[in-house]
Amino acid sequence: MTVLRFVLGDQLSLDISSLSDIADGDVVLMCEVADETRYVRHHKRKIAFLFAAMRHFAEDLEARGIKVDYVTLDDPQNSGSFTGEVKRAVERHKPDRLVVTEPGEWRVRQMMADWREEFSIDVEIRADERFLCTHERFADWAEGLKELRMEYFYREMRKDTGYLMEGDHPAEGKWNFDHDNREPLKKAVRAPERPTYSVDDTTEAVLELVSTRFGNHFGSLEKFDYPVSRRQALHYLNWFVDEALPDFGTYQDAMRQGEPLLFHSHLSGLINCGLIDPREACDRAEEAYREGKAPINAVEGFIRQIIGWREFIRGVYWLHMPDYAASNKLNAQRRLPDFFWTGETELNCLRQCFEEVRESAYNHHIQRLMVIGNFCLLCGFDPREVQEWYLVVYHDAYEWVEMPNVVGMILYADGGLFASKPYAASANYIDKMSDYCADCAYSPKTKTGEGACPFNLLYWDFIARNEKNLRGNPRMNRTYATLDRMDGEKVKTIRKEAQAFLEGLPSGGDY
């Protein structure tokens, strides 16, 4: 009996459960589509990387004596879709059965679901127990509560999982170091050299085929040199584990002018395509802690971001999907600007993030939630257009882990179904956590007037003008405290102003 193992370009994990029984004679099915390139115009250096880490994946099961019937994008039989390569494979190898893992993103899931009657045979769609945390699990834990809030959850994690329990109490007395993580970077603080990886020849074929079928996509694939195999993958996390680790937690949200990735693992785009498994980055991390190589406040706020963050996220999106994409609470309509996409701002710290993310496909989570978000959600930018941005320039995007980032964290769209408040920010918040400012052309200690920063207008405006969903919110109840103490004609100044700097951006456009 032949069994066809259908495995998607973020599963690529020999523990991957579409493989779990594998036997002689089954066939592996990899495929590059068109399809998944364009649904929206991904960073040609995220399409990139998940191809070589594709191919990279496939010869590492030929090398296993596994049949894989890999089909490249620039085969000239290539359907083009997922369904199509599907239906192709079956009607070569004529198997008995199809098995994959599910997928992460809600509409291949919806695909999956035909397949069993388009295909005529038996379709098994396994659970992906990459994950710690089960759907039903996190449905049980959120059935009843108005309001979902990550540290709740992440208390369970810990628990289910033991990591940094000592008995059935947190290591060092607390769940949550996160108030000893929020120094901004000292001069002499230099961050330690990071590897780099060489291109190989199957590298160097998909750079090759990503810069003729999608030149005209947005990034760079100049100084290609990320991780692209299970073996490279490994000696990064060890890396950062011994070398980065250890100030990781200290300086996490900390911006330095020029240095994009500081003392962060860089670990997220491994991680969720599958060349990394997220409990061996755990257990490295807490190994780390336990022999005294690296404080409890680093090693938990990287375990928090996988167990905690990681799994949270993606049990709001299976939750509440497929209206979840659709929410808008705060009623955002503007159109993003060009300079998301050129970068040509004459604010530094945009310019800064804009300039990495377009050679990277990468900035940190600071740099995404605290300065592009921020600004983001202070203009009032449609979510349907944030969210796709998101999707398209960073490597390690997928639906799943972006669109509720996007809507519930960085724009407050939902509500407040995670979120406890918007996180909304003037310039001082930037100002303290980089070095941003300096070569800037606004102050952040000006508020109003000549080289006034957008961002201190931009945070007074915003607060006044979405009173009616925000005030009443315990959170923010200082905040509009003092605007009800502020003068009336300097609101109106402040709210003035910044409506010049909105209609003043450039107007949205294609990419």
Contents of the next structure:
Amino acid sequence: MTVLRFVLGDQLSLDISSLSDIADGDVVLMCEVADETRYVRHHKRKIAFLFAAMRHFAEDLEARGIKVDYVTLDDPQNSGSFTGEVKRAVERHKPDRLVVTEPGEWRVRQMMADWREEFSIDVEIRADERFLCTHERFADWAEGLKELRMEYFYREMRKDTGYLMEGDHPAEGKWNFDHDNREPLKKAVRAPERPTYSVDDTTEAVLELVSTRFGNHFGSLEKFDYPVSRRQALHYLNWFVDEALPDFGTYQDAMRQGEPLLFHSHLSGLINCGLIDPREACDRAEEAYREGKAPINAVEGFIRQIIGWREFIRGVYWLHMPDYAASNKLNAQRRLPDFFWTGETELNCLRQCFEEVRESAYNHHIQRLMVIGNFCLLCGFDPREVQEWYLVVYHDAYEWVEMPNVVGMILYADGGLFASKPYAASANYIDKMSDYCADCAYSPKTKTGEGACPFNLLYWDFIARNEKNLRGNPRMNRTYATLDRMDGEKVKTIRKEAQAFLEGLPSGGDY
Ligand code: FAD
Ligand code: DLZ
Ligand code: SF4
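Now that we've seen the form predicted on its own, could you pull up the form predicted together with flavin-adenine dinucleotide?
Below is the entire complex, every chain and molecule, led by the chain shown above.
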């Protein structure tokens, strides 16, 4: 009896459920397909990273004696879609059964729904056990709750997993040490130098393929040095835990020009594609804490991002799809300006983030949330366009994780399903947490008139413009009290200048 085991590009783990009972004679199918590269036109680096990781994973499987049927993008017979490639593989191998681990994205899950009938074959779709929280567990937890709060979910996950627990109590007496994690970077603080990984023949072939086939996609392929194999990924995880984790918490919210990573892990791409298991990342971090090598604020902060935010975001996605994609509670309609693609803007904070993402397909969380995301929220950009941008530009972007972060976290487009208020901020926050403002054409301290930072104008314009939706929110009371106390003429000026800025935005561009 032959079982065809289909492994997707973001399921690159030997422990993936679709391989758990692999036997002699089974075949693992992996395929590079055009449809996945163009349902949005991903950053070149993301495609290159994923194809290189897929090819290395296939080599690892083969080295273990597993039969792999790997279809490359340039195979002349390649049909260009998952469905087409499974169909062809069924014809080639005549398996008795098809086994696959559930995909991360709704779109792909819908595709699979018809396969049993289409191929007249038994199709088994298994749970993705890399996640710590099952769909059922999340739905049970969310049942009857009007608002979903990550913090309470996270505490459940801490108890379930035992991470940083002392019996029934959280280590060092607190669930959350975020309060200690908001330090701006002092000048003397230096981030550790990252390890780089050389390009072997397999990756070289992928880089050539991507530059030929996707030359007109956004982003750069230069200096590609990210881990692409399990061995490299493990080496990288160990480096992070030893060298960067100890300061990860303290400087988690800080930004510095020319230093995109600081103490962040840069593990999201590796975790999301399967090369690193979220549990092993948390195990290593906890070990460092128990051995006294990393403090509680760093380790708790890191583990919270993974067993808290990451699991929570996935839970929200599956609980609310497919309707969630169209959320637009604030009725935001503005087109995304073309400088999101070209990077040509005088707002230095945005320019820095756009340049970094073009080069590396990465921005850290605060850049995504408080610089770019904040700007999208304040300007009222169409959530669909913002979703697409975030899905295209980041190497770690898959819809299950990108969408709730965009719709719920930055745009408040779901009306506050899990954010208790919009993450809106004026220039003050960016000025405090970064050195961007010192090199900017605008001044963060200037509220109106010549040189006024657009974030200052847009902030109050956003608050006034969305009064109908936001004034009733108790967490916005102080903000509306301040607006009420502001001089009427001043508010008019701010809104007029904000309007002029918005109208002057370059029109939406293609990418
Ligand atoms: P670190 O700061 O080192 O954090 C450690 C790990 O925690 C990350 O690797 C990631 O696995 C996890 N994590 C942290 N925050 C989140 C979060 N909010 N949601 C899910 N996981 C989290 N993350 C993605 O993996 N893919 C995306 O497409 C994505 N889109 C985002 C869009 C927006 C608008 C925002 C605000 C955040 C988004 N994030 C996304 C979450 C987060 O910004 C990235 O996971 C993080 O920046 C990746 O860098 P890192 O590995 O250095 O993370
Ligand atoms: C993102 C992506 C890309 C660009 N290409 C492929 C591919 O050619 N083959 C593949 O198996 N997976 C790819 N992926 C990842 C898939 O889009 C991902 O597995 C689904 O979106 C489900 O989460
Ligand atoms: Fe950004 Fe305003 Fe600071 Fe310029 S002054 S970097 S636009 S926050």
